[in-house]
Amino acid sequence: MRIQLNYDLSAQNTFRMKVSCACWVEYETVKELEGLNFERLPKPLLHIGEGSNLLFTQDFPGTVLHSNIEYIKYVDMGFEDVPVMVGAGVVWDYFVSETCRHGLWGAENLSLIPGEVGAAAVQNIGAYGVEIKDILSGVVAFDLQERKRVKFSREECRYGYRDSFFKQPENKGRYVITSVLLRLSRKPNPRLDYKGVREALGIPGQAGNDGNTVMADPKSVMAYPEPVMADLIGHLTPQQVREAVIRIRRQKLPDPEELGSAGSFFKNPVVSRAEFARISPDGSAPHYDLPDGMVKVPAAWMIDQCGLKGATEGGAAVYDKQPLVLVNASGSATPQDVLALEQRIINGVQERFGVTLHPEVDHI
């Protein structure tokens, strides 16, 4: 257990905002968390992971908690499915690397996403056709209000697009996830929805309306002709898919160690078909048709169409390789720089397309 007052948070958020908190608490076990005297800690309380999806807008007046609960336990009964219990403090990409090393399928498309396992379950992280909810069975948490351990099934987590039960206003900050149960598989099941992933693996495939997703069944390798499918199942490994995803991400996204950012800053807007027809009368804009009849439009495309790729406000900038990402370009950007750039982008997209972008990054 480590408790420190007036703690510098510069290294605890990937945006590298120079802010501090009144108190920092880092614990190693669930018992240490349960044994904290919360009444004596400065309020409010904020629990963070790697700080990869946060924008601190000012110094935090309360207590920031961080988990060092780090373990990976395989419940290997020799069957096709392999349950894995993971401590909330495990770095997400380390977990993915370990599962791929063991030849287990399910997490490989989520490679190189920054953050820790507990925060990943809160955020419902996703990339290249996979979300954590697809492999999650449940979570164990500590209820700060009732001061007791609680369990949630996947259904009770109420996952949505970058959303969950834990992010709802009435629940936010109440539950601290301490461990996550994930279910992986020995059975080859490559998820090759995205054109970029297929190309990185040297696999041809028909692109969809957004230029990325395969037109046939986008959730299954069965979308491919039988010979291609057989070859994929027979030769691909989770490690190969992981390496392909890593190559793509490194080409498009900045390394937080070199350039401060919080990853994708905005959610991709979901609009009605009528609204999409207004945005793109000829239907040529990149988009993804959702099963419920709605249409998802890439926020990056909208930002680019507004001429904002590379735009700057003070030390903050729109990343020139991926306009969905805002970066601390100078290394000394202030929260006000980022907020000003965020608002400029929201205003620009609203004026051009009549669509309001919403941040994916939590503002603290």
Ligand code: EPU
The other form holds:
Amino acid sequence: MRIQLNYDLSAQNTFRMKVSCACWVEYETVKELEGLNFERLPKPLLHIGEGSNLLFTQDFPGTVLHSNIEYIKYVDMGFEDVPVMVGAGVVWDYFVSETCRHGLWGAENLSLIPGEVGAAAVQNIGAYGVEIKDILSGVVAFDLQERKRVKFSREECRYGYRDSFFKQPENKGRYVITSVLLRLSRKPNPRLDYKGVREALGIPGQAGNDGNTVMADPKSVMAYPEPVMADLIGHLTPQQVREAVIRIRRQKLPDPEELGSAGSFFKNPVVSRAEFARISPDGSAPHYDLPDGMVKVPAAWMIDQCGLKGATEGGAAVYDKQPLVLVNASGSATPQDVLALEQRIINGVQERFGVTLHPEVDHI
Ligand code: EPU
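Please supply the corresponding structure for the form predicted in complex with this ligand (the preceding block corresponds to the form predicted alone).
Full complex below, order starting with the chain above.
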């Protein structure tokens, strides 16, 4: 366990904002977490993972907690389904690399997403047609209010698009996830409805959509006779899908090691059919039809249409290869630079399309 006062958070947020907290606590086990003298810690409390989805807008006056609970336990390797218990402090992509190495299906589309396992389960991370909720059976958490361990089933986690029970205002900050139960499979189950993934793997066929959270109807991606497709897809391994996803992400997204960012800065807005017709009268804008009749429109496209690609405010910039991402271009961007750029984008998109973008990144 490590407790430090006046701690510099520059290395604890991938945006690389130079901010500090009054107190920093890093623990190795659930017992250490439970044994903390919470009364004596400066308030408020904030639990972070790798700090890859947050923007510190100023110095934090309270205590920042971080978990080093790191284990991957294959509960049962013997059957088709492979339940795996993972400590909240495990780096998500390390977990994905390990499971792909073992030939297990389930997490491969979520390769290279920054962050740690606990935060991934809070945020319901998603990419290329898969969200963590699709492979999650439950989580174990520590309730800071009642000071006791609690288990949540997948249903109780109430997952939505980048949303969960733990993100609701009444629950925010109350539960610390300590481990996550995921269910992987030995049975080949490639999810290839995202066009870029199919292309990167050289799998022919028309992709169902460019959406990122909802599975396309598998029939819509069948361009070859079923046995031919089955043969092509049947030879894939999770490792190959992982490598394809990594290639795509490296082309589009900045490496947080080289350029500070917090991934997608905004959520993709969901609008009604009528609103979409107003946004794109000829229907040519990229979009994804959701099962409930609503339409998801890529915020990246809207920002691009507003001519804001590459726009800067102080040291912060809109990433030119993927305008949904804001970056610390100078390396010394301040929270104010990022906030000014965020506001400019929100205003620009509002004026042009009448749509309000909402940040995906947590503002602290
Ligand atoms: N686009 C443009 N101009 C550009 C770039 C993109 O118009 O310069 C349009 C294209 O039409 C493209 C569309 O935007 O088809 C969507 O772009 P992309 O497929 O890259 O995905 P996204 O919707 O921008 C989402 C997630 C990403 C995830 C990808 C892939 C959110 C907020 N973001 O981005 O997640 O990796 O899909 O599934 O849902 C993250 O959350 O941090 C993240 C990176």
